[in-house]
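Just one chain is shown here, as structure tokens, and it is the form predicted on its own.
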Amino acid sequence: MKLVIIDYGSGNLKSVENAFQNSVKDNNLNFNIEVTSELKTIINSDLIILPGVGAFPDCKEGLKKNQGLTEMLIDQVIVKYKPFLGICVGMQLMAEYSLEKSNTRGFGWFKGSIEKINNVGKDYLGRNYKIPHMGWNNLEISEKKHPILKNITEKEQFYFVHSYYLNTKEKSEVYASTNYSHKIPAVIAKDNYVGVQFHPEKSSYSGQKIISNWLNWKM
């Protein structure tokens, strides 16, 4: 099977590629992984990953510079129903719009907006919450478990780095959250597509479990 990691000028591409290569090797899976921006290669893939680092509008602009990429993604994920994983801003791009810097439209695959984290209050050590939310946090997993969270416990830690979060009323699409002054969706899913606000490629053994679960989900 062919898995593509989309290169649109944003994302820890080498880190993501290495993490998925390690998972494929560790699980003895038959996957060919390629980092690419070529539409033909993406069209011929079986699974799609969209990483993302930086500001939402900049990432959206990076997609737009690759002519036809956004439209092709909609066709491949929504129409062709290919498994899709959005990481960090790659997850946020699936929302309806973002308020970061300016009002910027997303894909609209999830209802809700990307808004700045409310950093009012103090953490359990009495410190002021800082923006960005950067570091290790655990997950609060919903009772309705998604396959990507198989064998994941609420004691495990995942690496976050972001200043904005998904504000959604569609709670049934939020399978795990984290707390940083308020509840923040950390794993969202619908049909064949999944988004994670944290970076599984930087989340050590627990991140590798998430990656392996996603790879095995639609096998």
The other form holds:
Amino acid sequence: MKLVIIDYGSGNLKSVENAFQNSVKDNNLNFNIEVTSELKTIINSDLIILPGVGAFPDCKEGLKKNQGLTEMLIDQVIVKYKPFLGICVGMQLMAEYSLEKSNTRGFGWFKGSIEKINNVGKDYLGRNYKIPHMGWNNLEISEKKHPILKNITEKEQFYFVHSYYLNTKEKSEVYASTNYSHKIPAVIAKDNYVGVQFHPEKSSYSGQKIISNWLNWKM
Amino acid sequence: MLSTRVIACLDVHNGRTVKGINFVNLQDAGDPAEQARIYSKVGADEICFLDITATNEKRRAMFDVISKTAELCFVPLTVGGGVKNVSDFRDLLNCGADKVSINSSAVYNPQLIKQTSDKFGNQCVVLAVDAIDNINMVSGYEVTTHGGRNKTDIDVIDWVKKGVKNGAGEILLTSMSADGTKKGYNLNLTKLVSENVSVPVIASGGAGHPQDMVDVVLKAGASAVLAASIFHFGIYSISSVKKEMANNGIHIRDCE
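Follow the form predicted on its own with the form predicted in complex with the partner chain, if you could.
What follows is the entire complex, opening with the chain shown before.
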């Protein structure tokens, strides 16, 4: 199986690649992983990962710079139905629009908008809620369990680093959420596409489980 | 609920881990990549490499250390030391660092914070501040550079506020007077900085006992605690620190 990690100038993709390589090796899976910006390679792939760090409009701009990439992604994911995983801003890009810096349109695959975390009040120790939401947090998993959450417990923690979150309009698409000042969607999914707000590639053993669950997911 | 992070810091010199008392009399404590792997296995929430002599010396050896670490270690990795410009910053990210800390060069080139956060996002820009006590400063603390050797006449509070405004996503705050003493973090300094910035503050310098970690979180509001020597030489383990924190009502990530 050919797995591509899309390189569109959004930060370092080495850790995403390393973590997926490690999962493939540990689980004896047959995947060929490539980090690429070439449309041809993406078209010939079986699974697609869209990472993303930094600001939404910058990521959107990065996608736009590679002419035809956005249109091709829509075709590959929505029409060709390929398994797709968006990580962090890669997840947020699937929303209708983002209010980060300016009003920027996303793919619109998930109903809702990307908005600033509403960090009012104090945490359980009386500390202010700092932005970004940075560090390890646990998940509240929905009753309807998504295959990528197989064997994941609510005690496990994942590494988050973000200042904006998906204000969803379709709660049934949220398979797990986390809590930081308020509820924040952490895993969203619909059909063949999944988005995670945290960084599975930086989430130690629990992240490795999410990665292998996604690789093993038979739609 | 967000866990309070415990960060293991590895001071690196010529590709080897060291940690000295007040930055002199360096002692060798091993291979950084191997140590990082062990730390992440026993529950370190993040790994931090500080190339302590990098401002003055070449630091190419660091790139191999980072690449090797990033292949084995699936927790966030912060690297700092001697980062002078956007291209140094990019090189470290490309080797596999998730965040880069900027210290001395931010003082000489305040635009660097803005340039790097605009380019790579504020989540990966860590402003490292080495503070010394100075009663002539409004806050009582002065920013130093080059591992505490040079004074700047800049007030710590003005400096961190400016850094955050320019896009720093986190503050790594070291009290140079507490560093290496094992007598506890500087609670007053940490509290002051934490109350004055909107981003997470990592307390650093002075940890000698798990209770010091508890104190800096409960009394000074630190978002994360960083330590080097007490982990290195096996005085206390990461799990014993986390256990003490948990016993005091601080939410932590369980060590596997």
